[in-house]
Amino acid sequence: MNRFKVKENKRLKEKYYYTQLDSGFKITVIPKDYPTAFAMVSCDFGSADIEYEKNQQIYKFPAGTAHFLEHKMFENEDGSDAFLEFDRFGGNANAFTSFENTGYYFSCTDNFFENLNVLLKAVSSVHFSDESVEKEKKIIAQEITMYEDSPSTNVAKNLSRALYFSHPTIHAVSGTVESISEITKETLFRAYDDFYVPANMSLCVCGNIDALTVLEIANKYFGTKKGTRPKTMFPDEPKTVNKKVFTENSIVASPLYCIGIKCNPFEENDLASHRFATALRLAISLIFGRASDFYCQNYAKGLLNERFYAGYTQSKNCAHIVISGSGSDYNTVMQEAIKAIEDKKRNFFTNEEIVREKRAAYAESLTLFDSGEDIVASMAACAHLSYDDFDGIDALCDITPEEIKEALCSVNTENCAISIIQKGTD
């Protein structure tokens, strides 16, 4: 194919063509003889990238840019939206800001390629008044109103403010009400031209698609800008944790809780930090999961319910291992969970429980290519890094007891932080 390289894993049975144009932009194309098309555009510019560095200066930007520049890029020049457009060519069309990057895409079953031109010709131009913001302001604030009465929402919230002292993951996607009315139309002006350059932006496709088309329209919208990304600056972050104990009432029928443990943050969002996510990912399957002696145990003596959660976060200079729940016996729960975790490092797994948790891992990561729009989510997100979620689920294959080991012993249970939403009127 003109171009366009591939990469196909034998162990997988799937592929995918690639390419860069010469301004950067990134385009991948995955074959799929589904009904319905999918498309996404990727920009590397999330939540978190709220302080950089540009020209030996830095800027900052109030708490939710990201989110509220998402919510301004399918405005037109005419002040019409282009949702129109894609209800005109019978696309289903969204967007989503998330900490790490913000995401542009659509479906559908005719007319790929007049959908295609709508979605990169929003994305490649801005648009913006001092009235239109204004107005997009309140639109915000009731969003973020609304999830401020959210109680599972804030006690997730609660618990990255209790671990964390001032890393970006303690504000919101959304921001806050009195941080985006800083948001004026210049700060997103300068947010759009300094991270949406082509090569800070992907697109992904996935269908029956025609790859050289989607390269001769991905040109006319991105081919000769040029640019690179500033680079994000985070806080120095203390190894400890920033609260034990964050406490808040709300009206709701049982407790809710999040326990988190504070862990090593990786610099850079490589392969090797991907290995020991999963690893690490694996070891608190085996702890915490449906079929673990934990849960089991714990259900049976009514401490645990279906709401019950255990993982492990890892983001841009943070992470976390996430233990989540309702019920009044929290504190119960967080001193069984520490317990559990300790207790492997000294009694680890059989090869056998290893070997059993990696098999039901592997099944789970298959399901990702039965959907177009997971697919298209994921490696348009891929692009941004040195890695893709075939070397991914290799590195998943590949996994060690060794290296399971190795990232359980890491966790210092000492950084330990719980969030509780209790009941109440407040």
The other form holds:
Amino acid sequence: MNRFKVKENKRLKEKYYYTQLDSGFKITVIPKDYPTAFAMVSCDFGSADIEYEKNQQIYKFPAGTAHFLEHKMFENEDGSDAFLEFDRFGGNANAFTSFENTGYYFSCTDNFFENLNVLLKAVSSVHFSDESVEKEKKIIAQEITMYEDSPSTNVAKNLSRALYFSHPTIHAVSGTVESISEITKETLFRAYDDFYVPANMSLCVCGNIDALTVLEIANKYFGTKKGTRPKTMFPDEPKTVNKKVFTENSIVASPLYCIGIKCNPFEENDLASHRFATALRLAISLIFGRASDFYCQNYAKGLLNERFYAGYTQSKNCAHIVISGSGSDYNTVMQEAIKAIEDKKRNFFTNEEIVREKRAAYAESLTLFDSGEDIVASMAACAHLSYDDFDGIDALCDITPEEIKEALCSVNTENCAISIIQKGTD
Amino acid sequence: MNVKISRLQEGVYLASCKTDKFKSAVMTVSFAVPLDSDTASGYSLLTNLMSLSTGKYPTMQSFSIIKDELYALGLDAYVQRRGELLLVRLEINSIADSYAFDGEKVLYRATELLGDAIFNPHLENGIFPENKVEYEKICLIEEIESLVENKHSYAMLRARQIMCPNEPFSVDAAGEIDKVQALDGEKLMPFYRNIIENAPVFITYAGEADFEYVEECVKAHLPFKKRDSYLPDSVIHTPKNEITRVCEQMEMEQSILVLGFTTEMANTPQKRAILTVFDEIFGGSPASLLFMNVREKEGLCYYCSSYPAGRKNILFVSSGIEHGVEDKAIESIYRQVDTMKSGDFTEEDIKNAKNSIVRSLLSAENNLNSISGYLLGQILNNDSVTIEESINLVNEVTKDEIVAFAQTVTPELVYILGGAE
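Output the form predicted in complex with the partner chain next; the form predicted alone has already been displayed.
The complete assembly is shown below, putting the previous chain first.
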């Protein structure tokens, strides 16, 4: 029988147990004393994975395939719904798809193992008919159009299209009404067979739960099936931006903008790349955070408001800084933002400022461990990586000012684009 | 749940929950005033100003720096509609003292800062500084205008306004543009004085600190004087016994449909339990009739849910649908209402619904915000019951009671946003 190992973190005062089935399926159990227990199965298959290599052949999916598959996963062989089974055992289930992965989860206060059986059974097999796939297209089309009616979603989506030429981040997670029209039950079977292999999946449980029973149940569903994850192919993406300005009209109170600066992506999502991201996020927060000169002075000038946000995202083969907000003078915001970044490369922050920023970031990352739902989502995804949230908080605490400066200096502000939603109708 | 409720003064209440399950802590201060379209804008603008600075930290930057030093302390001020009350709320989110470096007393200092924001706002010549007020007016007006960017919330607000035009229920807590326009630094002062001197105050704390220590922090930094504790009840909506159909054009990819119903007023804990079980079966969960039929069976939408209005005899159903299928969706939703009326659901459905509600009641202890919400309910409503009592009431609900409640569900509004008609 596979043995659990334990990992502890003194800062967080937390520990977890982890192991791996012979098939490569990973299991993490985090003891927590909440009234509700949580469980999540994560598959390292998201909207980014649309082109891949298997047996020296290249395959493609229509945009939105991972999300479509997620919608169909809770459908049983006889056409009934796993939601109703969860309901019977008092489980509250849901699922999501992101750019990086797909998660299926439930929470319950009772019958944990019955619910876990329902979850693992649902995810360990699939059933599609032409008819049920066609019906789901109608539901997903309504989901897609719901997002299209949200200007704040559109302004972010358009920024990806401005920054990138062909990287899959230009597609919405759910795809478009056109792209999903190409999806058939064969597409979904292929996606399932190639990516839902145990070695590409993980289970994370958070609660007062017996780890050995979790292992036993997981072994029943994911113990034997073999296979490895095919390699996702990413197109060669230039360092420069696709389009400097991307404008669209919509019903908004005042123009919405999203400014992006394309950064160097990492091939591997490992602790070193995570550490870089942490350093750059600290720099961005020091320059644009609520306590910064940039924010306070430009707020006083009437250039910014509460909606202003600045951050850095780094994901499967793409990385960029995002600066967003609302207001008609977005060009000045962009010029001032670039000026602020360039200025800080030369006149770096004081140690006092860095210590304060790190302390604030430490406090913010503590809150992740105050929610069972957030814990399973984060730790189930971490199982696909070579580091976890424990390593992440340690990296944050011992990051040096030099690393922050190096991360900031690697930013080339010439690779900058802006997406704008103007007031008006198309 | 380890809860202590105390009356610090007449009209000033504190409810705390001691729990060691979290690495952070939440304290909220809520002033309750009647929801009124003449005054909502003033309170709304007031909270925007109170969250910017304090007398001791008068600039945005000095205020942000002290919050960062206090471990990224969150200090927010905002207004919230609750039935027909307006809550003017200030809230702090801090890390638990046991996670601070070198034994710093974060809660004590955070409460001190909260007290400064409440009792010592940044004023110039005794009023809110005009330049700040003018800019916050611009920001608030944009915030009110931007509601339309979230189509679902906007449609729900329009449905409330159309169905209950002269009731406080239809007032948007954020305020109204022309009323915000008319405010200035001096006109804000009566709003400020009213919450400090007259409005009942409800304080909650959830976190690791002992009751005595929380009370010590509150007494030291939040010394509210006694005040009247009276709160008005919600107005009962008089059913019109006819269906009003309103369609508002907006350039949108899909239509938002909101159906308004009147129901029996759930004005006792027993009746609220019946309403909760009814709602769970009808449209409150993925196992409900609305989700299983309107979405899953008929594929008409991505979401279709019911929303009973808290402490008001009104229920809404909302869904995002393709243009042109409005009537098909309306018919389908009415069919689910009829199913409820005819009692065409099983004891098993009732049992599952009850389990789901009990689970969600028990889950209140999963996070600090839901604990805070529970604590506020305990001191704000004079007929509040504990979680255990709620569970018992839910488990006692019978099929006959659910069906009897369903008979009172009467359609009164069809509101379509964006559809062609």
